[in-house]
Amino acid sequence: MSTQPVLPQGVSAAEFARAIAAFRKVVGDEFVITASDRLLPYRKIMIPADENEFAPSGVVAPASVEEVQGVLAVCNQFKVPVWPISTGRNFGYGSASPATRGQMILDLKRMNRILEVDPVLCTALVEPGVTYQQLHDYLRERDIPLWLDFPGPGPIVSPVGNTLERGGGNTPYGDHFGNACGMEVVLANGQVLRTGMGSIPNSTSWQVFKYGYGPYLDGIFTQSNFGIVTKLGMWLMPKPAGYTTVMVTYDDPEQIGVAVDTIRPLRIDTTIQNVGVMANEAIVLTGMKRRADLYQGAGAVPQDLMLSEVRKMGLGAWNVFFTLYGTDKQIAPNLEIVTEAFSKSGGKVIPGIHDGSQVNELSLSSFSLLNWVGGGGLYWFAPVSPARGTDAIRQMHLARSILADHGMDYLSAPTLNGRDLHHLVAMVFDRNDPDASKRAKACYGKLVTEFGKQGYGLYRVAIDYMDQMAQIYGKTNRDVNRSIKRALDPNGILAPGKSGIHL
């Protein structure tokens, strides 16, 4: 079944059918996709929002950063604007849909060589459609004793994407941005930019050192619309030669605060090296059971309710994951000290438990959270504050008071990265269900508010705020974004709208 397109806006039908049939020329017709039943999966998104306010006018795929250039020619010459997406699984945040009804999407999931893995300087350069699942598949098949990082998503989603929207995982690599090094990025009007060393004829050095000479430009392409990202260099983390993973629960919610204090100094001083995860009673319910089979009353699930259960299973109120690396001569002192400063601080250690998600183990065990009500409804809070232990009890008591006022549950797994702390909350809720729907947007909403009026801001928003969170950061950085796309994309074709960026 064919219908109209969305067209983008300031573009008439007629032309916008000859941007379709310059498309076709550059890619070919097969990658050029029209139709809404083809668009379906391009429309689906997990936030409580209309789809169709986010609708694609359609959807070019190329295959070569030639392809790239030939399409932004397309899109300069007829004025309309294109959506990137590495293989589009942005689940909780809009997934594929563009922020701004009207846009082409473009798929670069064809874009999706393995360029280079160095073994001896541990770095690998790929392309944005490359997944987790296709380079961890590399490495083992080629006995490639490097480990990678990945995000709750893991096997689906691609490291170029997730890196470019500052994502994370639970290693010691667990800063994705942080661990690129070197980026080939096409600009608007068709130049191929190469930050860093890349710049260099024939660089020897592109993903080994970030910063090359003069500005640092690879930041400005995150979050952004200044560019299309069609190489990322990565650095990967050495396998090991142990580990030991360790839990530790706290059987009172308020021992949030305890638990940040303690594990602040380890992280920053690298006792415990990774990022780990600190997991409430409700988060981890959702990996064992339903809402359902816990309570069927109105409002929030009663939190005495939840923590009977999770006590029954030998966890707590909060539960702490974090892993220990390396030979047993260097596991074992720091064993002792962490084991003694949970201890001290009231928790229960458990060491030598299993977490995948720490090892190198890929698994879509993390949207298990969606059977927790059904429906398919995810939304991402993602505030940051500062790692103590005051701030961490602020933001827990905040978030759970709103959400109750809403009915939802407070499903909340922060991780803590040194210095901050992304206190991060699932909202889940059955998106089939106008009134829950209702809930989790008004919620979503006041949180983002109430968060911002105590001096918390998000680091990722859906795109369905994308606007709203570019006013809390402020004028000048609004301004200083407007000039940026003003000089690198003066026809606005790039993504319109993303992360509140507009001309």
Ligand code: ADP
The other form holds:
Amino acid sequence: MSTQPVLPQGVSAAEFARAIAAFRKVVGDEFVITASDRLLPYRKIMIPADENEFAPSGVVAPASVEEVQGVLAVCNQFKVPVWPISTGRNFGYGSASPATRGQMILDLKRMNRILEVDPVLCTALVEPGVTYQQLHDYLRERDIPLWLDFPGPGPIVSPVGNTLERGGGNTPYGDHFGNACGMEVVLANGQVLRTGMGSIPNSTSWQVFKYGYGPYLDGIFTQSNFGIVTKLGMWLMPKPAGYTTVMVTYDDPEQIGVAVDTIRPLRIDTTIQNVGVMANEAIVLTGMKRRADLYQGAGAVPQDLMLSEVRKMGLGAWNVFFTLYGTDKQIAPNLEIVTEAFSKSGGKVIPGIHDGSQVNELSLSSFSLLNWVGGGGLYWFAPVSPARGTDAIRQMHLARSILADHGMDYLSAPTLNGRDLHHLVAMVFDRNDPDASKRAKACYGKLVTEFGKQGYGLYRVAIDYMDQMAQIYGKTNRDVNRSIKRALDPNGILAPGKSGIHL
Ligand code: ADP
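Let's compare: the form predicted on its own is above, so bring in the form predicted together with this ligand.
Entire complex below, previous chain first.
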């Protein structure tokens, strides 16, 4: 690797050196990184793209809001862009890497205070570097009976990063942005905005009422490059009296249709309260087997082979997992309702299953997905589907056939949000194998395009397809985003290219 710094676009080596000196003055020498060996962890990505295309110019790690303001002043002066990260995991979407080459990574992990937990109102206020594990430990150590909702890699990622990406988990609080309340945002010009009720001096209600007065602004700071979020309010779920996790298995892949048509009304009327998941035969196998033990031929693993494997374990082509929460008295009638509905639809209902992600148990077990092929490659393809059987069947066939054309398996786990499914598809591949990486990359592009043609879009996208995704969402959408960008960040110093938004 070259030891020459990757210069931000349009910035000379001499100017960049001045900017670095200025960053050092703001945060201290130790917290500005330009040495290529120390940048390596920030460059490591799992998506099948060339790291060099997304190489950062360096890292600057402020410890306070004042230091963030100081960093942004330097950025404006020298026209050096910064890409904010909270814990910088963003696995399968680009990890810590910026969407374009030549940005300073603004690493916020030193800002990791849990500022407040209110056990009465069930709220928390956290900084970007706080991890779910840290918050979990905090609650446990203080015996505060509140639960967390977290994404797959839970322990090591941050509520702030995940919420800003509009990520999700599997409890009733699975919509993270939906359960966020109040942000503190440092704007490109250094102004500090507290959203909602937080704008009132001595606010009493920042974490309890989202909307405040006038336009509700929080949404524009998610999946965007309009500001740096330095504090986030969260709503937390009171620990329930009890719970019963239920699995429903369906033998035939086509039964995704009846499964979805059964789940939807139960989710919308809140008989099922949580964001359950529907795992297909292939993704359940990843937790137990390696691909090579099952199949060494060319192309995707034949589905029949996988189906016969899962059947031996009492699992199906689709395996629905959800949880009923409450006292025994509350759970009993709901269990009766769901048992009847799912049985009628042809599913086999098995109550009393364990699924830690639905009951506040943090673990790293979701990483077992990567052992399917080894080599650490991961892309998440995550189209939104209406929660209708016909759409689910159509998306399943479309995804499966495009993946198969590229020799990839359909590892699918749609999340059950109510009116929509996030049709999560894990694309795992050996990142050390150039052919496998090339196929994965082409496959993702084809999936994005073909789903777009059918009127389906992704809820979140990897850094190397952000521009393409923005094309699919259309010109007016891009124009509005660009107008906001120009108004709030006239020098374009915040995360150029994020969500396809450029100056
Ligand atoms: P996590 O480690 O929790 O998975 P990241 O820290 O990687 O999440 O953040 C995911 C993405 O969200 C980043 O790539 C960036 O685009 C955006 N982001 C993260 N933190 C902030 C922040 N504090 N302010 C603005 N955008 C952020």
